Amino acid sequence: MSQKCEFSFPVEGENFDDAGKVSVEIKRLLKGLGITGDILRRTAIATYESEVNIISYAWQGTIDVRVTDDNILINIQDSGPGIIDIEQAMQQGYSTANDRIREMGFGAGMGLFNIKNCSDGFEILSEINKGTLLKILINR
């Protein structure tokens, strides 16, 4: 039997107190769908840490999820600065986060590099003043 569903998620910037509740959302919705174990700790992770990403750094964005027999694709847009230094962003560590966010419990820097290592594809496009766009690939 033939799967596809797809589902979009609105994020809002510096809306903390929601921080986690998209991701936990599709999770549900993939554990609806049968999906378990490692795919549906990969994908919850890279939901998670790109909606606390929009969160931290965007004014908005969006979380679009496709899923399909074959994988599981991601895309996740936001409208915000962009990203100055994408290879400086992509380093284990490396975080733009001010004190605020920090004194919360996040910007550690460690989100872009978890997101590319729960991916099977990973792509980042971004431009200042304008916003990142992440594309996650996930094979089943």
Given for the second form:
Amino acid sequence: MSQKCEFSFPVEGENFDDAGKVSVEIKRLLKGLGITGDILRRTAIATYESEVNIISYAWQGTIDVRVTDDNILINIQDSGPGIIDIEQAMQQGYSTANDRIREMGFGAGMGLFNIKNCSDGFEILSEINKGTLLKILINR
Amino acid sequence: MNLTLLAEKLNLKIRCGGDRLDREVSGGYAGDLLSDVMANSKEGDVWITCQSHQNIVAVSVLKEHAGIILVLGKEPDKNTLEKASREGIPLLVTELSGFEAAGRIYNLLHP
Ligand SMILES: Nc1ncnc2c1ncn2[C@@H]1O[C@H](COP(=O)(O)OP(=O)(O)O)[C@@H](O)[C@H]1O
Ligand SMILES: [Mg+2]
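Having seen the form predicted alone, could you now give me the structure of the form predicted together with the partner chain?
Below: every chain and molecule of the assembly, starting with the one above.
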């Protein structure tokens, strides 16, 4: 039977209290669709890092997940400051996180790198002072 | 090895999730950077950390850890305790350093 399923969650900038909440919910829904193992693991890392980036750097955003028989497509769209130098932001260890963010154990500069690592397809589009769009594809 | 036995051997104090200590501990991961723990820890691991704030709970839920051990005498924040209780993540504490806790747990898991 062919299966297609979409869900969408808002994420609020600065709301560190709820960091990870949306990713936990997404993982629960994907499990319910029978997704397991390495695919579930990679999706959880990608959504978590994206969620934390919205909270850390953007004003607000949404995480859209579309599941088909073949793949999981995750679009993370935020309104925010955008990323000036995407290549630099992708580098392991590069982070502009402030001390408060670092004290909580975020800001290791591994997020985007790990997201890319977990993806079968990965694209970033960003516009300064408007926002950032991350497109992540994970094959099933 | 389960958490009950681990807690007994290391004299860990249980802060919540006491009803979940029969969970099997398949391995361990020590780290304080959340991205590192997200990327490299595994399901069934016990997570050794000195981060005591509430954000550790979502990481543990996502990674399906067996539990979290706070080292160096760190106590969980009130929000951390509430969230961990709600999510069924066992939280244990010890005066040991991360190095000592990890070393002793490693030896117990790999006799
Ligand atoms: N959604 C975003 N909006 C604006 N800047 C971002 C966004 N995501 C990432 N960045 C920038 O890219 C850098 C690297 O991000 P990442 O690899 O996730 O590491 P970290 O979040 O630990 O700094 C961030 O420090 C930030 O400067
Ligand atoms: Mg990040």
